[in-house]
Amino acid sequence: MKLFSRITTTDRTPIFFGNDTFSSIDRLVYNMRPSDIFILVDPNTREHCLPHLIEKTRCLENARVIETGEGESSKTLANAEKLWNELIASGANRSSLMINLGGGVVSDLGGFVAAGYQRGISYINIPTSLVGQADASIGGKTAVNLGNIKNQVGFFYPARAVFIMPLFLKTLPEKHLRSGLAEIIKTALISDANLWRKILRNPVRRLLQKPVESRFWFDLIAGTVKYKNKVVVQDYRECKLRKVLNFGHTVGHALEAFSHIRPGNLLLHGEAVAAGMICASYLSHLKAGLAVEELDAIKTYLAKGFPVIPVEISSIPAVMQLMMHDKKEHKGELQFTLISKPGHPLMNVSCENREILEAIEFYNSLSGNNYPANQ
């Protein structure tokens, strides 16, 4: 099936969507005329995605490949410094171009490195994970983690273009597809009640069995991208409306960061966001009037489709402390994006610690759902 479209997003970054966009990469790079080209990869994209990209694009035949580690642990200032030193050693200058070929970690880190090198060089994102295609590569946010705090240091620095090719999703293990699906579910819950109902009729396991090159996945990703871009156009620097995209992320980021501190149950980004959405839905019931029937539907769907890993009582203070370092904290209060019903978000809702603890207890109570065998 030939699927192609170009989605014009912000005034800064065009997005090309489809499996036949390689010629568009050639045209864009030819018109940019960079002095040299660097492709940032991780071990997985170097093996599974880079050969296909080089084969299909004439402009990248002589590009230099630089590699970072995989996973959230790679998003550090130390790793950024290592990549800056590699660029210096290779003679990169302000006319150089960086192409980030990978998931959300690669696009976050690569964009950060591009933004900082010689006060900014051009970069292009080619996301290869579902998290990257549906969320992380879009919108010009670049960041690295600082200590145990996620995305604490970064820039708003737009890519010259983003190329989303669903064919790269074939290289992903199921757990990474599942992780990316959480961002699609988030977008449905804050933007489109009809899309949420459509997802609700398809359990996570059934969704993951659909071919990634199918029209179903194409429509899910395209709809998510279009909504995010609509938000970014109106609020590029996340002063007001863009905060709507934080649904599930206040608790989710803290759980994700904490899982990297404690050995054992390491959470992928989407797994943590799914947990965060359950907590945010509970808070929505408390604070925003979300009907109990809607809360039950959301928590049941997510608890059956994603791992429920209880937050130990002894760990809760550390998780709460991580939340207080989050960018969504304001004057000592944690502010959440909640929903009054699917498709109707509310931003900057302050929640007391007592209410957040109740939400975590609510999440913990779902640990007997036997993920994911009951789907």
Ligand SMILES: NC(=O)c1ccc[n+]([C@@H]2O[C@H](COP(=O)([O-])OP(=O)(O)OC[C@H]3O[C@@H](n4cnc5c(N)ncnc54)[C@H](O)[C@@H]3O)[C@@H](O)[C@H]2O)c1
Contents of the next structure:
Amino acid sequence: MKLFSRITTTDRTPIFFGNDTFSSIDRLVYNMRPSDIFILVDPNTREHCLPHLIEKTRCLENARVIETGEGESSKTLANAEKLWNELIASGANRSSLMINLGGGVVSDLGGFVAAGYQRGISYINIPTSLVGQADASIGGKTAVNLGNIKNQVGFFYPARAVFIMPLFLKTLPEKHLRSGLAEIIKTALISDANLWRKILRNPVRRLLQKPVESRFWFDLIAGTVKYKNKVVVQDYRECKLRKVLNFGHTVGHALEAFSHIRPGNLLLHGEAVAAGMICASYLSHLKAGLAVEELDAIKTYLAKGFPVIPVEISSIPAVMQLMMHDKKEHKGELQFTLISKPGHPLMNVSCENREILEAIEFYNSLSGNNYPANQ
Ligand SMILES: NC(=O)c1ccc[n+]([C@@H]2O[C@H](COP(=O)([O-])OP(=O)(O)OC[C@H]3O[C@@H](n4cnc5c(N)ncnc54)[C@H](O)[C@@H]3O)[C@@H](O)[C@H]2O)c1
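Got the form predicted on its own; any chance of the form predicted together with the named molecule too?
What follows is the whole complex; the chain from before opens it.
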């Protein structure tokens, strides 16, 4: 199937969507006339995605490849510094172009490096994971983690273009496909009750069995991208509307960061967001009138499709502390994006600590659920 579309934007970043957008990369790069091109990869995208990209894209024949480590632990200031030094050693200048070929870690880190190098060089995102394609590559948020705090240092710095090619997902391990699905579910819950019902009819395992190049995935990814883009165009700097995208991320980011402090149960981004959405849905029931039947449907679907890793009582203070460090805190109170029903978000809802604790207890009570046997 050949699908192609350009999702028009009113900001500076055109988003190209489809499996055959290589000629558009050539055209764009030709018009930009960069002095040199650097492709940032991680070991997996070097092996699985880079050969195809180079083969199909004439303008990248002489590009230099720079590599960073794989996974969340690579999103550090130390790694950014290493990459800056590599750029200096290779003679990169303000007309150099950076191409981020990878998942959300590569685009967050690569965008950060591009934003900082000589006060900013151009970069293009070619996302290769589902989190990257449905979410991370869009919207110009770049960041690295600092200490244990996610995305603590970063810039709003838009890509020159984003090229989303679902064909790259063919080599993505299933657990990472599942992780990306969480961001798509988030979008459905905050923006589109019909999409949520459609997802609800398909257990996670069934969704993951659909070929990544099928119309089904194309529609899911394109719909999610269009929604995020619409939000970003209206509120690039997250002053108001963009906060809607934080549904599930307040608790999610804290659990993701905490899982890196206590190795053993490392949570992928989407797995943590799924846990966060269960907590946010509980709070939505408590504070925003989400019907108990809706809460039930959300928690059952997510608990069957994603791992439920209980937060030990002894860990709760540290997790709360991480939440307070996150940007969703206002005057000492945590602010949540909640839903009154699927497709109806509410932003800036203050929640007291005891309510958040209740939500975490609710999440904990789901452990020992059916994941992954009966998804
Ligand atoms: N900037 C934003 O707006 C935004 C939004 C959402 C998430 N994020 C960030 O994104 C990160 C998570 O992204 P992620 O889940 O893509 O992580 P990731 O970049 O670590 O990719 C996940 C894994 O998949 C591998 N991989 C990627 N593409 C592949 C392919 N085509 N074939 C085989 N392996 C492949 C990677 O090497 C890695 O092991 C988090 O740091 C999160 O904070 C940022």
